[in-house]
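To begin, one chain is listed below as structure tokens, in the form predicted on its own.
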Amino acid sequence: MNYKKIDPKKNDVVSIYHLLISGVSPRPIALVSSLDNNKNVNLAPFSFYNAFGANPPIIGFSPALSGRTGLPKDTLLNIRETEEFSVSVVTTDIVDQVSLSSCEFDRNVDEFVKSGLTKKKLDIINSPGVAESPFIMECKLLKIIELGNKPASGNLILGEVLMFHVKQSVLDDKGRIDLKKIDQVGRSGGPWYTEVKNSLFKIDKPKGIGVGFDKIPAFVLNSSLRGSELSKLANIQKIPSQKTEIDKIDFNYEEFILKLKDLINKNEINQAWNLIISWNSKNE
């Protein structure tokens, strides 16, 4: 396979960015809310973007500088100032409203009220969380790492979450978030985002460790079966030693390939690998 290879010192910064936000993708958005010393609210999302840590809980986003002026955005201004800031989940309902948000209004203009959303007062920090959101936490500023100081260079705030808030329709009877009920949207690249409910898919991994892909025989290894169809045999913890009866195995291996790939799409696994181990045991 052909790949083309674009050297980031050889491109311009435009060229560049686009290749992150799109191969770089789907990432989740931090609708970050923050003061300045004058309780200024501001209001942006942010697409660079993800949690780092679970004790103590850290998170951490990155607000570029202007890719036009190098000039630092509202955000970073008003977090290097107050040391606080708060994060909310981005939904479906309310997508559009977040997208207005990340217009690049004056600093004394509050985000809020241009995009309708609604200001949440919350228990420890001044920064209100966004009230139309179901998950929202309250951070205190951990560390700024700059990370180029030129136009569109980023800024990786890192901030530790001193509460949640998960709004109580959003959780399933255990008390844990339901992937399908919160809605989330993630972020591609240039107008596209993604419905994360819409896209979720399971994979059911053991508990211990997989035998591995070099654990399948060769004749099942370079057959047609698909990489993420081998890897459900190789993801199995052991593999199983009991075996079809082999005066039933009276196909051809195109027949075998087809028969083993029918169990794997079915889950039925320790079947797959009864049937390859009594495959081998008939044509030694």
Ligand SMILES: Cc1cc2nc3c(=O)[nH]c(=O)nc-3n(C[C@H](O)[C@H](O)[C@H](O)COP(=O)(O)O)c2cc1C
The other form holds:
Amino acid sequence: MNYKKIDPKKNDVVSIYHLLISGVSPRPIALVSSLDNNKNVNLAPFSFYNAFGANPPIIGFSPALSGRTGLPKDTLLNIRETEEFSVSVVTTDIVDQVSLSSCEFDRNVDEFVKSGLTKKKLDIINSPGVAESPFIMECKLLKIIELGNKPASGNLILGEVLMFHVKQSVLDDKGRIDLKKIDQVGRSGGPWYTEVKNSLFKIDKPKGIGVGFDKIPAFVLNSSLRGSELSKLANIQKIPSQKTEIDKIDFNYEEFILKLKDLINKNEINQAWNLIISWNSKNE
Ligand SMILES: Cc1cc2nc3c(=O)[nH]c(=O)nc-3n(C[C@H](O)[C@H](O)[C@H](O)COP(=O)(O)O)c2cc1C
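Same protein, different state: after the form predicted on its own, show the form predicted in complex with the named molecule.
And the full complex, kicking off with our chain again.
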């Protein structure tokens, strides 16, 4: 395999940063609002962000020290002071305003005003949420893990979610979030973003434990079937024992693989396995 190797210790920070933001992509975006001790409001997006546990619900994001000056961002300074913050989800409707809120305004500048987004008063914490966002979390600081002390070093802020706010309009009839309705945006490398609703596809989880790739015979494993097609064969819990009538197997190997592909793509996995077993017995 022809890989280019990049040793972070032998390369500059900017190129490592670009590797990370394109290679770890798409990332969800936390639109974080926080306050300083004088109740000055701050708003900024962070895509080094994720959820880490459900019991208790923990989320984390990482404001880096400025790549240019090495100084901490306002969000980090605020959360050190007031130990709370809100996270609002970023949607297609507001992503341009969110990008605007990421400009390096002075610490006393309210990015809600600069970006034209609206404050939503929350129940438990003093920081506001973003009223245009359909999903807001009120968080209290759990821990800040400093990941270095150089320009672009991260500061992982972990927070416990004290309250979720979900707009009724993004819920389905079971009361769960409908991914098409919530319309989240993710961040990819450089200026690129991802619209979740236009890139969704479904993979049904195996109900039990699948038989695995190692149970697929070599004449199928080494064929032109793609990994996704082989996965469907491997996902079955038990290989069926029933066979197709042997005298019906009157086609060559290429035709066998085409028939197999067709069955897999029609999601007729038991039939596909029957065909494999029958082909095997006929050609043993
Ligand atoms: C979509 C998006 C994602 C961003 N993600 C991060 C991030 O994960 N970490 C970071 O330090 N800066 C990130 N930034 C840049 C910050 O938003 C920017 O530095 C901002 O000015 C910080 O604001 P503050 O000083 O008010 O905290 C991101 C910017 C955008 C537009």
